[in-house]
Amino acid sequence: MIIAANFKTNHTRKSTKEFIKELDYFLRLHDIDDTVVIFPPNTAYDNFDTDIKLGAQNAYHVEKGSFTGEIGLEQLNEFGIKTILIGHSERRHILGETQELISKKFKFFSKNGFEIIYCIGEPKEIREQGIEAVMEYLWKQFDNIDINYDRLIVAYEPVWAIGTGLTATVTQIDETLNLLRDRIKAPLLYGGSVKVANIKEILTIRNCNGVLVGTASWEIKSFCDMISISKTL
């Protein structure tokens, strides 16, 4: 089981260090063997004394160079980061990342051996057209993406359920993940308003191999509660 926390633009280096210290203690105390991944903001990167996996929310597809406001491989290597989110809907829809740019990032970081959590998801108007429209939309997000990359993890996050408090129904998630599984061998995660109240039913879905959690992961007790629930399954 994979339990990943996306801090987005939240937490500082100090609060991230405190969060990871408490989380590390919790995982050791309860002998948790799930894969736990934390995606802190760039300014919170540090050499934390932990086995918890740290990932990058974003990076540019270069080692280093003249790309104001971006970070590259050189900066990630300093902290031993080898996991990255690519294709998150907030970068697609808010920050305007195109499929062309996303595929360039995927190619670069896969070439450099990164574990890639690749995010896909449909907006509300597509979901309202039915599952065939949803899948057509999702498959387009795999254009120029190597779905056979051996360090690929796919996170299905319906855009209309991210940060809205809305969650796709178990039936919707199950149907979508089943259709993704027809072509994709990689682990499949669900993301989109995952929280303590619904994580159990989400993780019991047949082809769900874990979750990518946003808002509910920013508070240590909430995140630990979700991990505890995952251990019971």
Ligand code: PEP
Given for the second form:
Amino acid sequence: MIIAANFKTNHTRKSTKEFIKELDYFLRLHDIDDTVVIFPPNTAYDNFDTDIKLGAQNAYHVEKGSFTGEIGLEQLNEFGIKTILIGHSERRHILGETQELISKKFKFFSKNGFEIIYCIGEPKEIREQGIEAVMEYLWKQFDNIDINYDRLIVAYEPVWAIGTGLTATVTQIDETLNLLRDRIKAPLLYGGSVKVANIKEILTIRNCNGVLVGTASWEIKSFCDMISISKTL
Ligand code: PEP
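Now that the form predicted alone has been shown, please provide the structure of the form predicted in complex with the named molecule.
Following is the full complex, with the preceding chain placed first.
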């Protein structure tokens, strides 16, 4: 299983360091073989004394240059970061990233050998129209994306379930992941208000290969509890 934590705009450099130290201790103590990935804020990147995989929440599709406020490949290389989130709904819907920009990022970071967690998800009004509308919407989010890229992981994250406390039902997740699986060979994650209380039922869904967790990952105890539950499955 893949268990990924998206810190978004939370945690400082100091608290990230403490989090990773505690997490590293927990993973060793319990001999966890799940793949755990942490996406801290950029300011918290460091050369941590751990094997835990660190990823970038976002980066611009350049090695370096004049792109105020962005970071590029050079800054990620400094910390050995080779995993990136692309297409997260907050970047699509709040920061205004278009499919064109997203596909440029995908091309650049795949060419540079990154593991890419590629996020897709439909807004509420599309979900309300039924599964056909949902799939039509989701497939459009693969425009100019190489679904056969060998370091691809796809995260299905319904927009209406992210950070809202609303989780898609097991039936909705199961149906959507099954339909994605028809065309996508890559591991499939679910994200959207995953927490201690629901991770077990989500991880037992047939085509679910892991979870991308926001809010419930920010507190070390809750994140470790979710990893413990995953271990029992
Ligand atoms: C996310 O940011 O990818 C996410 C799933 O957030 P949350 O768990 O808070 O819904």
